[in-house]
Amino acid sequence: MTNNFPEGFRWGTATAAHQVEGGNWNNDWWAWEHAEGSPCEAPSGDAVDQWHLYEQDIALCAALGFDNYRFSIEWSRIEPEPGEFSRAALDHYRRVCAACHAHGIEPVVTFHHFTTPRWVVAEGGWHTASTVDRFLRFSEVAVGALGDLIGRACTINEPNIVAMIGYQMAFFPPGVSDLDQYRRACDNFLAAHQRVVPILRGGPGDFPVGLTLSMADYQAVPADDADAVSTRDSVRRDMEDQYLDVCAGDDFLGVQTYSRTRVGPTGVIGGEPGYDILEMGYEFYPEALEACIRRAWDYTGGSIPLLVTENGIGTNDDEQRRRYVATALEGVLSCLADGIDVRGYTYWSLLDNFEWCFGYRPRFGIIDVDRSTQRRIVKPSGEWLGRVARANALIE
């Protein structure tokens, strides 16, 4: 198997608005961080101030060797009240897109990455069908203002995670455990994705549109136990299959993978002895990426090009980060060798940033940030991954 990636393979890194911009006070996450009894370890606060430092960060992307940068636009900034759209916020995101182009970077724009305006939540949230219509209206305005500068569009980031952790595990907003609300939230996310694709395609510009889905290497334990296999398949249908089903006709599917999930006869079980457990509570298991790419390809019948839109590791051990990514990329090369249409790899994350309920403890970035000064310091893993990107090959 060659260490070379195909010509035109895309190399990127990613962030999300709430995790890096700072001061996103008008959304459900800011409210969640500051609520009494919140599970969040720390509030987001000023984050890493990318609202002001975006050009510096984009320049670092380009200097390292990446050709695209995935970021999200913050709905609560653009539409702070129902039907009231901020020209200043839209102009800001035009400047972000323009800075990408100026540095030879493709702007990959995510329209919803976990956060929802407070006023939307006050009127119902994602378990309410009206939220779909509100999201479509926002997306139509946003693509109208930005579409001519967008290189690729991601509709909704990991809707399966927002639904499961917010409406079942009560760890994300709205912080409930309600099966009926969970099912309605899933249905609304599925509808929102399907209905927003033609809206984004109908705006100015001509760019690919797709969904980004959180996937895991779901493994039955024991592998030959019929009950474990049945339970694994049921969990996977809920978390993946219903979302894969609505991607038919999209321009790409974004595969987002961090580890595996072991499933026994009665449900999800813990990690396997002998495997390191990372800051986020899951196993060091970079082989999951290859497994998820193969499953996405097989499930969709090879009908949709694949992009790895998130893959990475939260760790204080930068050499462990490099080992993780190298093994994950070996898996991508194996998939490519078998004819699977994988068109790019995006590392999560560009910067150490706000990791939701875990606060600032997990460090996913290939760039360190001193939050007392907001100084950016490229890690050795970032220098190495940049060399890989420039060579378009897995190198030492």
Contents of the next structure:
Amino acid sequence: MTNNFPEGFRWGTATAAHQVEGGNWNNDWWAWEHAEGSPCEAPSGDAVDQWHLYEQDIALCAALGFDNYRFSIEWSRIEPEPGEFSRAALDHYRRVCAACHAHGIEPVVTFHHFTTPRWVVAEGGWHTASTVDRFLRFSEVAVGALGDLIGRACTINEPNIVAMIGYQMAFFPPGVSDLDQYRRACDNFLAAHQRVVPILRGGPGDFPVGLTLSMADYQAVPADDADAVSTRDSVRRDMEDQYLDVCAGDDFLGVQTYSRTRVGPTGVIGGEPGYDILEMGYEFYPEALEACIRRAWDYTGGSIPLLVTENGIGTNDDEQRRRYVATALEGVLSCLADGIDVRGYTYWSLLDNFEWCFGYRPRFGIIDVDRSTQRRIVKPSGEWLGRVARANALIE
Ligand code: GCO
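Beyond the form predicted on its own, can we have the form predicted in complex with D-gluconic acid (GCO)?
Below: every chain and molecule of the assembly, starting with the one above.
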């Protein structure tokens, strides 16, 4: 099997507004971070001040050797109150897109990455159908202002995670455990994705549009146990299949994978003895990426090009990061060798950043940030992955 990726394979890194910008106070996550009894280890605060330092981060991304940068636009900044749109916020994101182009970087823009404006939540949130229309209106205004500069659009980041962790596990906002609200939130996210695709395609510019879906290598344990297989299939229907079903006709599917999930006869079980458990609570299991790419390809019948829009590891051991990514990329090469149409790989994340309820403890970045000075320090894994990107090959 070759170590070379196909001509035109895309190499990128990713962040999200709330995790890097700082001062993002007008959304449900800022409220969640400061709520009585919040599960968040730390508030996002200034994050890594990318609201002001985006130019240097994009320049670093380009200097390392990447050709695209995935970031999200913050709905609560663009529409701070119902129907009140901020030209200043839209102009800010135009400047971010323009900085990408100035550095030869394709801007990959995510329209919703976990955060929702406080006023939208106050008027119902994602388990309420009216939120879909509010998201569509925001998206239409945003694509109208930014579309001519967008290289690729991701509609909603990991709606399955927002629904599951927010409406069943109560660890994300709105912090409820209610099956009926969960089902309604899933239905609303599915509708929002399906209805926003034509809106993004209909705006200025001409760019691929797709969903970015959290996927895991769901493994039945024991593999030949009928109950375990049935339970695994049920979990996957909830967490993946219903989302894959609404991607038909999209321009790409973003596969976002970090590890595997083992499922026994009665539900999710823990890691396997002998496998390291990372700070995020899941196993060091880079092989999951190949499994998820293959499943997405098989499930969609090879009808939608795939893009790895998130893969990475939260670790203080940068050599472990390089090993993780190298193994994950071997899996991508294996998929490509079997004719699977994988268009690119995006490492999560460009920068160490606010990892939601885990605060700043898990370090996913290929660039370290000294948050007392906001100084960026490129890690050896970042230099290495940049060399891989420039070579378009899995090199040492
Ligand atoms: C997610 C989100 C990112 C995370 C990353 C590491 O997949 O949960 O897209 O915001 O920071 O995945 O957990």
